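As a starting point, one isolated chain is supplied in structure tokens, in the form predicted alone.
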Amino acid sequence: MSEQVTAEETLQRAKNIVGEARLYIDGELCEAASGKTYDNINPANEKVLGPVADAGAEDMERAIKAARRAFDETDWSVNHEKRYEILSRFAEAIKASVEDRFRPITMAEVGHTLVVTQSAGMDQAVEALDFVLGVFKDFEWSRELPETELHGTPCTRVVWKEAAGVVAAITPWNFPMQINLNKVFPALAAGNTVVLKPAPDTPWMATELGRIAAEVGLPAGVLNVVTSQDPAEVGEVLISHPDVDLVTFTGSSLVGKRIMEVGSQTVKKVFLELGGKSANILLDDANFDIALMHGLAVCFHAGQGCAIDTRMLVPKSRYEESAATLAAIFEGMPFGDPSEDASLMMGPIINRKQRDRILTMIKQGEAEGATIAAGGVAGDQEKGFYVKPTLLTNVTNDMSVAQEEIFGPVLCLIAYEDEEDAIRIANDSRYGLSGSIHSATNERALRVARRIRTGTLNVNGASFFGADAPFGGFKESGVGTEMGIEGFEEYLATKTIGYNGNLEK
């Protein structure tokens, strides 16, 4: 298990951490074929953390070839006992590296605060490893169907669950530990081989997995990690390659549509976890003193989460009161460099481009009639990419800020007439990932929940999130499911066999 360290020690490690710079291909840590590297930047202070290999198409081709060979020519996919033993060692090695490697790296390269790492950013992701191993161990890999008869021949029928094949796992920069592990570990446990392509902004969270895989002796080719400054070049090779059987992607809806389009040319299985514009509905009987505090969800990792509630719906009769309370809360919300303050919930935006995009969208909302009640500008820090916690009021649901995923610390406050109007507004989105409902009773909140077209919902301050909880979206928020048993089964193919019951097997 991980060592026990103090918050001060973690902050100090985050200031000095250096991650694995090499690719991991065919069981070996290696440089890019071109020898190129690029700088990994700390978004909190813009300092160069260190180099990382800048792979090209040649490197990706080699990784895919290795994964194909490991799947086709070894017993990885069918030797469950061996696979379980190796993955158990892999999981324990990951856990042992949390405090000295993964936690300080995610604070440095992702901008996660210590508070964020203690939940979805790190700890919950690592805890999920045991869940996956438990599903693997108890999974029903085959089942018999009732016997039938065809022209006098007794038909014994069986359903087998088998690995899908070579998996392309493409992950984003916002919660890389959680999403890397939620793709890689179930895929490997199901018997697949994997090529992991992380976001260019957060490469070390993936290359460290390659380093550990090399140390514990994962069979060559079973897991491959390819980092690149240009995600499009190597990404196109990966998603279009005929030797790749399945693509799992988390990121923007625009890129997800491109992956689905390219994957269709070779009829790959594709499952996608995409954007969201989740609504938090405060029904008129809710405890507003408690419910309004949930508006601070957009400050968790500076709002860089697809399932974060970014629209808050309140009754017109409570609108001015809610706006004033939220504005005061947002103005008092601290934020800054994760390595300087262990109590912070909110750190930086991942890079300059994303910071500037957020500010542009806020200004666009203002031009469309929204009011900036708090924030709306960059942080006061001399270095780093920050946006002050922002509350937009007088927002109508047809505005760009209410329809587009901003992916920053921005909350849109929207008024509704009655319960029916609140449900209509919540569903008036091309996304359908998550949301929240607050009411005086669970009965009323759950009745409304039945009518909200999203894949997940939180009711009265509770959270659905957990390793055992399926996570996926409706509409343009995605196709397929991650986590839970359903997420494990995404990486499997189904084969149905009928054989002559009169003969020996």
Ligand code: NAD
Second form
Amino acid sequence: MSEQVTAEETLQRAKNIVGEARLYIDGELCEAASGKTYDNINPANEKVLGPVADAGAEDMERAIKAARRAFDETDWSVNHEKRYEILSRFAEAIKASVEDRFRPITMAEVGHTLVVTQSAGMDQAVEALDFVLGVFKDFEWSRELPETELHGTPCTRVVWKEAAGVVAAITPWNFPMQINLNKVFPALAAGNTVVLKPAPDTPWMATELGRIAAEVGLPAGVLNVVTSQDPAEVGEVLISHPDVDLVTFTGSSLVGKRIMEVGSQTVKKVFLELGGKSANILLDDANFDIALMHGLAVCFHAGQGCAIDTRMLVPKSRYEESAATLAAIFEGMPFGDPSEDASLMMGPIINRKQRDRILTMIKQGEAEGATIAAGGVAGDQEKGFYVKPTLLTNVTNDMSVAQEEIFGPVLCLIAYEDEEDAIRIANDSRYGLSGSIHSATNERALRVARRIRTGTLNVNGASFFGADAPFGGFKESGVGTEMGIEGFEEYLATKTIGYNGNLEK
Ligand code: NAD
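Having seen the form predicted alone, could you now give me the structure of the form predicted together with nicotinamide-adenine-dinucleotide (NAD)?
Below, the chain from earlier opens the complete complex, with every other chain and molecule after it.
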């Protein structure tokens, strides 16, 4: 069980936390072969939090070999009872480390505010561990097909579900606890061995899993954690390696395409959770007082979430009024260093490059004809990477700000003519990850939901999100499904066998 701590105590811990600096390869915590490290930076104040191992190709090769050996030469993939027992202990140890390690680290390293950690950032991610264990326990690993006969030979047929093999898990920096666990845990539970490569900006959220795995005594090679300052070098080793069977990736569509291309050379199963440009449709009968408040979703983790609604569609007749209300709430939205204020929803942008990219995209929107109705500039903080909550009005859906993922606290307000036009605009995107619909009746909203080409939707303020809820994208938002039973099944291969007679002869 997790200890009970006050918000003040958590903020204090976030100011002083130092995470695990070492890689975890073949059951051992170790330095990079080169001995190199790099600095982990707090995006809220630019302070160096501490070092982390800077792995190279040699370390990654060793991790893949260890994972291959553990898959091929031990009973990890087939001994369900032993695996369940070990993973249950691993889950308990992760939960026990939430308050003193994971929560303060995610605040310091990722820039999650306490509020963000209390949902998708941390608590919902940890709750998902028990869900996965439950799926594992109840899973139907084999089933019989009806008997057939071929040229007089009776055919007894059975379908087995088996682990896919060595899994490469490549994760982004925005929700590392949730995404690392959503990949590593179902992959292990399904009987695979795993090499986890986190994003360079958020290494400790992954190395802590290595530290705990070492403490709990996961069999050598079953899980490996390899951190590196270069975003692509060791990742390329993983995605091109013939010993890796499956790549599960969450990140940008650009890198996702690269992974698909490289993975095709060795015909890997590739499973991608990519970007989004989700629309929140306010139908003309919606309660605008409530629905407009959902525009602030772009401030949740400063808009650095793939499934956040970044386009808001309102009827032309209510455009001016909506713009005025939103501008006022955006101007009043507080943001700052997560370790200074427990009530904040919005913290910093992950790094300087991302902050500058967001500001450039806002300027581009302005150049294309959008109006900056609130924000549009960097925060006033002396240190750290901040963008003021930004509302762009007079946006049309063909503008770059409406088509490209900005990944910052930026909402585009777009006018539509009628319901048909709203559906057209929502679907006029190369992405298809999520979205929302607000209406006076669920019946009308669900009718519209049928026509939206996205993997998830929220209707009238409710949330689809949960450990049991399949999550995935249509179009360029991805291939495959994470979470839910479907998320577990992604990590399995299917083997079908026909034999002559029965097991006794
Ligand atoms: P990114 O694509 O730049 O990087 C993601 C990961 O891929 C990192 O670990 C990075 O080091 C690694 N990587 C980069 N180049 C690589 C290469 N050539 N080979 C192998 N690995 C490589 O994404 P990011 O900037 O870390 O994260 C933001 C992006 O993630 C956004 O586009 C966001 O929408 C997306 N995202 C999607 C989901 C989802 O579930 N759909 C969830 C969170 C984030």
